[in-house]
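Here you get one chain, nothing else, as structure tokens; it is the form predicted alone.
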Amino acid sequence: MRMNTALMDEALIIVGAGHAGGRAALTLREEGYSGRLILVGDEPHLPYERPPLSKGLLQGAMDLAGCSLCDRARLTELRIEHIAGNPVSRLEPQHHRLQLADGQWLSYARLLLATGGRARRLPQEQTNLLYLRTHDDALALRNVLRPGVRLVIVGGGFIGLEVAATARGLGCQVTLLEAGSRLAGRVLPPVISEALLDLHRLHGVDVRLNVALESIDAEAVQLVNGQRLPCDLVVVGIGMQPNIELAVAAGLDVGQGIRVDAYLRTSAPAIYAAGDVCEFRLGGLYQRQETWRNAEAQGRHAALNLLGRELPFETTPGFWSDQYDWGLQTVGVMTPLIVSRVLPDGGLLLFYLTTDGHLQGACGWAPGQRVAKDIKLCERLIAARIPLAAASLADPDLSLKQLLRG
């Protein structure tokens, strides 16, 4: 492998030891980089994946080791210097250096910002009000989810819905409040939102749409319409706030995240960004993607470009969510033209087409992992750009593998 030898004598530093940052560090070593490598994190833990926080870890079926990218022995073996619980307080791009919270200065040859984000919070702070963004958040919540606990969840997005499913499985009484007219309305089509609503109500969740909060106290949630919901615990899942403050103070170009070019480079020389905090162009528009898939892909890709590869980042977006014993998966871009395929087990596949019949995206909803194979085939169909007939896509007797063969 050809490597920029100028990098060998100076440190590569990754700010943010979450999924994207951890994956970048591991990839750098896999690709043969043998110079000094520093991974700086706010949390005291090793890099870990976040999807298990609302499922396996919250259920007690998984521990931190089960969702970590590697163990401490592996980091030591790879000579990755992991600075934990000592975040970066200052970044000086013009001098290629940064300062840690304890006052220590570090110089870098190239830098990756994978600072992620934090849970959006309500103005008040009280003991019965919890959030779910970190491993420690999940532990705190797991310790209080007991049979009979009256739980109110604020927010009908994926965090709120997954916590609701887990809490019902643990025997809690669950009320879920959503300000909009449907669940996960920003990212899902109405038919899937309706299926989610039916599923959660079937499992005993009291889902309330089009509601607004008046106040929260130690004993209840008060709604604007006058209703008072007695509860023991409130979990707030109203989105994520990207950690852009360090980049703003350093003078980097930011929007809703840290803006990058096609190579994941920021507006400052030798600084890249990846993961939840990274705002990149897709289809000509700036956007961020808060998904496992994006953290994994951008962490790997940023590592390659830190080594001087100059590879443009190209992606097919996608995400998944588990709700009780049903699975949701998406891939690609959701365009206006939709074709539906009803599956034998009551599930559904939605195909998103361009006007000339090319597949742009797909959404699957079915028991278990039933749609996983179909979504993988859809990703291959998107890449192949094979013209597809709507009638063929709608026909459950015509396999997607046949369509892929043309």
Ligand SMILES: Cc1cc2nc3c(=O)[nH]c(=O)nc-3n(C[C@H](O)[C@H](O)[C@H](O)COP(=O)(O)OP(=O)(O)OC[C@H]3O[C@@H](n4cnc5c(N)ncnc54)[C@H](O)[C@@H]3O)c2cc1C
Second form
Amino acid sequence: MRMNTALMDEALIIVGAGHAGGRAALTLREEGYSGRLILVGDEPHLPYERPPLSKGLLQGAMDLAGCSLCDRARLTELRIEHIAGNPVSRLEPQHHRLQLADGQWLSYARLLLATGGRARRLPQEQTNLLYLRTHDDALALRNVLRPGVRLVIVGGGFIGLEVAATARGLGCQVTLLEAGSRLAGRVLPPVISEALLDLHRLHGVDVRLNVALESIDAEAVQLVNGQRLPCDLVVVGIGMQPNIELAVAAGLDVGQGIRVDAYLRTSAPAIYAAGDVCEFRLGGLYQRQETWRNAEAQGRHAALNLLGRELPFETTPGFWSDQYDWGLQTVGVMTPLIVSRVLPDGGLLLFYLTTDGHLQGACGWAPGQRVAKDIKLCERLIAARIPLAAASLADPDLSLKQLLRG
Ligand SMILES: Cc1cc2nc3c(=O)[nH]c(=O)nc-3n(C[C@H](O)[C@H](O)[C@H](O)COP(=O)(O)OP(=O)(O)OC[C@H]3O[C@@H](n4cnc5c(N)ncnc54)[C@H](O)[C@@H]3O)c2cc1C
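Could the form predicted in complex with the named molecule be given as well, to go with the form predicted alone?
Below is the entire complex, every chain and molecule, led by the chain shown above.
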């Protein structure tokens, strides 16, 4: 570790005890950092992963301990000071210090901002209107998803779709409203949007595309087209807003998220950012990634650079979603040049090629977990940069392993 001893006398502080923040704290210790390490969170819980919130935890098949990155004993053993339920309310980069909501000031040698995001909300507040971002949100929702409950979901993105699948499994009557012309249209190709639509309709979800909300009251959702949908409960899944306010108030460079350079360093000295809140350059463009994979990779990477390693962050993006008994997974960059392979089980693999025939992205959709294996092989094909013939990629009899062997 190349961190100088003067810096080691002061604390490393991580703001945001979610996935990226928690992973960074654990990595710092794994990498041998032995100085003071403080992890500050506004939630009352140990750092946890969010994907189960719309899946296993919402079904009741998992609990918070199953989603946590580590248990309390491990934090204690690693001497990670976890301050819970006490958000950072002020940051003073020029003085290397920050203030907590309870008034306490803390000084840092280096700081990581991993403040994630919150659910984007509709302007009105109502008791039958729920959102899903935190464990407590998931628990509140789980308590009301009973057989026969009439649920309207606003938003046909991943959160909305996963909640729809889980709610159907729990016996709810589900209507899903999407303003666009297809499901998850911002991130998925049309053929997968179609497959999602078919699957949800097959499972009895009343999916309505191209619809706009007029209003929501205690008994129904009113659409602009005049339709009224009586319901007991509305779940809104219309995206998330990055928690950038602390950084903005402290004068850090911010776009759609907290801007960082290739080393995940923000515009302020000794402050780094990671996870959903971090806006970094990928393929020449500033962007944020709202994925498990990114939180994991950037949390780890930021920890290394907090220790002075100065490694540029390089990534192959990717995400997954589970709905009913089907799995979706992507890796790399999804460009327009597509070759598709229909799988014997009805699944689909899409390959995205550069003009010179190299794989740079892939998307898989298939029953069960089989797609995970295929996407791992695609990731290796991307890294190997082997020129690939479209006909071979489309052929379900040619295994991806064979292609990898050249
Ligand atoms: C319901 C759900 C399902 C998902 N499913 C998938 C999936 O299937 N696949 C996938 O790839 N990704 C999925 N994701 C996305 C993935 O979970 C996120 O990308 C990941 O959690 C981001 O981690 P993070 O640490 O950046 O942010 P978070 O996990 O949100 O952690 C940030 C933490 O910082 C806290 N914080 C904010 N401001 C302050 C402050 N001022 N002081 C102290 N603490 C603060 C926040 O409250 C939060 O606890 C899902 C997300 C959700 C919500």
